[in-house]
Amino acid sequence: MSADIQTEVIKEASMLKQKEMIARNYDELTSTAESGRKMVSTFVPGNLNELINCFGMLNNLPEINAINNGMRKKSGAMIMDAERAGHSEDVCTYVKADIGMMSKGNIAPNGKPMPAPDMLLLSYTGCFTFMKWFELLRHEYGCETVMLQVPYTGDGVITDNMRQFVVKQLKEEVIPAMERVSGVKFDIDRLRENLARSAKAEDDLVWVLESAKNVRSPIDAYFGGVYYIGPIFTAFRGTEDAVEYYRLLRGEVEKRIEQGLGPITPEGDMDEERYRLVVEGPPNWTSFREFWKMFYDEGAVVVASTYTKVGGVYDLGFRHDPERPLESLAEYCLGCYTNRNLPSRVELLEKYVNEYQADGLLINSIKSCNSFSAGQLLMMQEIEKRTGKPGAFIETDLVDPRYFSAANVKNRLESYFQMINQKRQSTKVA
């Protein structure tokens, strides 16, 4: 996440925290030439950072390269830069600031020029698009390219064959990779280490998320929460780093509980609580603050949202494992997101709306998104029918500027904020 927003919202003990390592992965990323070390390129989704760091290489995301430029309102000329070169204005926005950036020296956050990766690794998570994304990257640096077949689930189940033909591909074709690469010995002992401090670290960031139970809530679980994932779906995951960020994070929340506050937002802390919400989708990156303006605004906090959950469903039990470790990271895999299916998301919204005790559903469908978007007006309504909630739909983009309409969305939700007022009502009077 960009730390140049971070700092704006308000300057606690776990954001500066989360600042100083965001700017140190990038100037080590950065300094490869001069520090000797190998560089993988992988995804948020499915990534297997626990894995990267026991062969002492760095991890390098692009989607996360793209949401740092989006929010420093970069992407929109890379954008265009993209389409001039032929790649279509349908095609997921995050590849084509991430082909634009390339096209312009690949200059990182920090000023300075991203070298190419020694290894691209995709552990394909049910974005098809992560397939084509890597083909263009792989034509582009032509270094070793290896992809961790992740099976979809599509009857919304791991079976053990699923978990096994993930694991057979760790052992026989990714770890070997690692070892060319890197020049290290693959040690199991390292990755258990690692493995254990990314349980210890999941368990603080399910108790943050879930603190939204209460009412009020102290936290906001979209915008507030793509700060909170941003260590544990990235390059920290299985550090020391990320288990004091978390250790952190969850001090502060618990204080705010204490002390009766709601969630921080970009101008301090937020004044009444006047709707809970579920959120379905990413957020628009371009216009970050004045989307998240348009909700505290209202006083509607977001509860819980599914974005949060796209590197992991962490609360629904789900922990890495130290004793079963590569069985964990198969797991780990095939459960995200956005490799369940519609049922499986379905109930999961479901699960939500009714444990948080939310006013409806909100779903932001992203034009150029489609592992997130299909479906989504059927899920909508099929909350709608099982929860008795309403629901509402908007659209905007990832890091295209031109697809967020703030007039729009602003009509739209003040529109839904008066529907849920309604519904209130006629619930008092039955």
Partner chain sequence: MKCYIGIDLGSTTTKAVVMDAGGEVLGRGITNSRSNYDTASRVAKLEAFISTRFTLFHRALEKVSGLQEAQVDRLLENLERHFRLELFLEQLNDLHQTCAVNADDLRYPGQKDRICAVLDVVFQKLAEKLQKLFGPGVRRKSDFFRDLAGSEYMAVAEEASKTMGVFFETLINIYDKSIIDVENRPPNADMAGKFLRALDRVLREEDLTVDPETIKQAIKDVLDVELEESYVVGTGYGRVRLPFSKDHIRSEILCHGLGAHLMYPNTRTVLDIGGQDTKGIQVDSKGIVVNFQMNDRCAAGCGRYLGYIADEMNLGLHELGPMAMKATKAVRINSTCTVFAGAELRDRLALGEKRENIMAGLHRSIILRAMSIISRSGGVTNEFTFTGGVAKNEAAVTELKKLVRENYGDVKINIDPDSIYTGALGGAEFARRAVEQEA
Given for the second form:
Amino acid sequence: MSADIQTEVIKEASMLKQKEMIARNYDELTSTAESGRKMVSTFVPGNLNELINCFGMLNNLPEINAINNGMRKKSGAMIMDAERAGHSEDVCTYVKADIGMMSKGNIAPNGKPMPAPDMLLLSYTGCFTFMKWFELLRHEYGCETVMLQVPYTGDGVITDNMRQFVVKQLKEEVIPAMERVSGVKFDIDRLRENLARSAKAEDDLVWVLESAKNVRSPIDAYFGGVYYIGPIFTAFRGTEDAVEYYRLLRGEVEKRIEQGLGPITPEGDMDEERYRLVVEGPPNWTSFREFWKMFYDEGAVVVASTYTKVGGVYDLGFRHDPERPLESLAEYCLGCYTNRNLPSRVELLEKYVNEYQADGLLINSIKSCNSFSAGQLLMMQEIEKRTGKPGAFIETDLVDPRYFSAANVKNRLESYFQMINQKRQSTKVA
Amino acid sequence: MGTESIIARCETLFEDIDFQVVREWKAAQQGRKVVGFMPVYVPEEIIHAAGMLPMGILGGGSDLEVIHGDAFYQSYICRIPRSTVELGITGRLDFLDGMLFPSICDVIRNLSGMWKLMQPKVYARYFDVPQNYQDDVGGVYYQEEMQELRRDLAKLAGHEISDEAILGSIGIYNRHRQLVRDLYALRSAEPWKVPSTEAYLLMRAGMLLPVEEHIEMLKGYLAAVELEDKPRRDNCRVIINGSFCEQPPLNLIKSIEMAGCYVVDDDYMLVNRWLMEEVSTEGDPIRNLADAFLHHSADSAAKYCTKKEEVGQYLLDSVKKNSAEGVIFAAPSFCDPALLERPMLADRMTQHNIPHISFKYAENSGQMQPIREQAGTFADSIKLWS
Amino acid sequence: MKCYIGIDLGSTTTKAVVMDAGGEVLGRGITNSRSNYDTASRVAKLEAFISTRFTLFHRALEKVSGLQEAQVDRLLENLERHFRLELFLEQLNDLHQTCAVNADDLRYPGQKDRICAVLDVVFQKLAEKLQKLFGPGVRRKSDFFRDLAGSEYMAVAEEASKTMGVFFETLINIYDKSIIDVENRPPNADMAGKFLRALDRVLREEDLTVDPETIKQAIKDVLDVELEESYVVGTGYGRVRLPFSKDHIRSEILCHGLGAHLMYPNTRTVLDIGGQDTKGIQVDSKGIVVNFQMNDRCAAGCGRYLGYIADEMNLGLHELGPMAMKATKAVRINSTCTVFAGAELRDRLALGEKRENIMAGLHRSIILRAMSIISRSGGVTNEFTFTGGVAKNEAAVTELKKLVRENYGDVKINIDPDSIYTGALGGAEFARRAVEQEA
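Please supply the coordinates for the form predicted in complex with its partner chain, as a counterpart to the form predicted on its own shown previously.
Now the complete complex, all chains and molecules, led by this one.
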């Protein structure tokens, strides 16, 4: 998701493409004063990029800014700033990194200051904190704020009532607000075109993610996966750039399969694939590289992850649909991973462990994120019971460096890998 | 009955973590059903109209030893879900036929799914409420959510729940809410007469007793309190904010008062006061409940404020209405809604020169000394400066 | 002979176990971990080899006809006593020399001779006094050199400083500087010589029915056996800091599971409460770990928690358990946070609760945490083994037994007084398997 660490990885065409896209986007975001373009801040889950695009507006995602600051080791100081200003040490560090970033001049990765948003699109999808986060931002910016409430699918299904509610909010609240802010009239055909491009890119993304079903997976679907989801989760879904990116990426992965190569790591192609894991939960960003290394050093490949589904679950068949533009946007929001109830999340994980022939489930439990974390220990028990594969549990945080204890995490991972190994040997003997 | 015996009964109910009184209610008549619900708000009228007992579940309190509940939660998650899971696993809630998890935060939201997995035989529902307050948008959505709940409960009850029944229940709950408002008004007017712990215990009793019985209890208390004389102390007047979900230990509530603060408003068990005006008992009951929710409901951090200016307005109004001299932000540790909202509320209070302090607690907090000291210093500073 | 060694580098102590090719434990050693894991593991290993020699001596002497079992035991007991004394005096001498060298420091210009004169007197006295610790029937509170020499040095040096005109401070500084070097220095290589010199003294003291030469020969034969380090496995907190290759490192979870299985083959659940963490481990019928859970980032409920409480109450760690056993009721302590527990404890004391009852509450609260970790790992299904430093604490054990019964019914609970070696034992078995099962 960040251009940052990618530069150190061997450069494939898709990587260069993504890097260029991100850089261009930040340049556009930081030059609205000259261009006169309007900027919308919104969230990754329930991100309505196709719609924002219809109004010629730019999309800024505070989570991504926090991730960037995390990877650049800047988030720690920002979080402490926010805490000194009265924000509780108990709450989400994305929020505090974002607020702290403001106090440090809101500097984008290109070194230029971010403008204040013209509109806050509060897509309340799968995370309670989002709601208060944007109330806090509104408290600071006082700009137009529109709430899109996406009901939680508590019974594991999208009901008509939910869908209609979201569509109605789009029609009566979101679109009029966007027209007001941008001065551009809503054109549903433009939206349809964007959605058609989204679906195309989504097809290729799913193909790439599912390539990990190969034993000797050509990709890492977590550490590598966060790069693969970058364009589709952020300001590029529905653009020609995203279509091109995923076309390139798919070609590269196809080639890796042909050549029998494993995933790319920051230290080159991964050697032997010794463990296949499914991972639940977001990664830690402040020690992302160190964390990743603990896996590839041991030959552990993540073959499927739920984090790569927070901005949309596409591998269960959902595609943005130009024939049903607003309904499909509603279904997109309603179907995001953290908007699914716990039993559905367990089912998805179970499916992953089985279909990707994983050795087990690893949960990276994030202190900041109760939407993900509350209930994960029960999820682990359920998966162990249903698949017979062992689970493991580690705890870190998103962008708070104080909550990443490398020795602790490494100890548990090693124990887990050795346990898988020992189990394997004992079944071989038996 | 004097207040003392009423409060003694409340205390017995409060301390009983096996919920004997609810068990007895259920056993008294064959086919009776109990539906539990968590904070902040559910439309109890629908449950009541189905002939069931709505039972408020507020965690395990300060005396429950939590073993299995802790096995399901990381250290950075608040306490109420773990003690509630403990209550479930240890069979203390085995009489429940249903359980509602209102939209309040991600932890309680996810607990709804955990309940489905752990207690597959119990009806468990995440109960969503609108964050959009337009009648034709959020209103329509909310009405349908309530209708779904109504259909589910009808299935559970084995019979339809008629409009008349719900309208009847609304009438009863209107009376109940009025008495609760009366009690709060009395405490605000003459706080020395209604100690915080007594008001609190009365509200807690309402979580377990059938509403009709609780109505009688409130009437009895209000009548008795008029006859009693309690010494008036030189306390300052404060509002407690942030305690709408996980409850503080009773000792904490007591400590604040003993430290020199009369509590003139709070947000404990808001379900008793969520709808702030009489709900109409004519026409479409579901629509009436939706109207009341959208336009005349109390506030908590779990609710979205459409406009920037609305954030903290409810608290500000309460400060004015109750002539409060300060606000104590008392939130449970790791409570996302309360702790995320707090900086905005604090800011608003500062703007209006309303003194405030804040601290965190857990339902089983053991040390009161720091809280007594903070509240005491706060009270002294208010008296000194006013 | 082939020896397989497991070394468990804990946060407070380092343990080593020596095992033979057949899987039999020959020797065990323990030392304090210090800040230097290299030294700690070397010392623990050395101790384990010494204990191995004694096992082998025992086997050899059993075969000597005319020696009764009781005689063998007494003989070896005395041999150990003299041998320890040899080692101790060697180290004491080393300390003396090192102190003398360190007396020549710029901070004490021109004082070297005077200081050395004092040191001569001090160490003369120390040797006299401390030799008594190795007399027959004397129980030493510790076998760690620092523990034995340290406190006595303070007393003797203080007295000498007064009469001989050297600052007590100076003597302390010199000692502090020297003791670390001495602790970290291995004893001189001549182990056999030390054993034989000790044996000579034992044989002089003893009135034996058997020809001393026969005994001497039996001991010599054992000393001639070379103890090969066939394979070493490191585990525990400090394992990553060891110069072990990856093949020689096993997670402490696996080692603990296997070790508990070796001690009690029917064990299915292992609880280990150590200084830094608490582990709940589930093992199958072969000792293979099927699930494990550890305390999360926060150290509440670990051994350190008790250490903190002990400091807070100005008590020794070992005094907490016995005090809790005198309780008439357990005061509820809710804070699982170490820091808050300290505050809560002061709060309770201020309220007039008895210390004994507070202690009982604290022990219960630790065990409650542990019970949650066990529950998280899958509960208790069959025999249950409790290991780690806290397993030595009677009050903790009592609470654990109570809570296991309440939650899981009547389950057999194993607690081995030597459970501190569980991880090292598992490590040694891994080492043995690495070689013996390859072949």
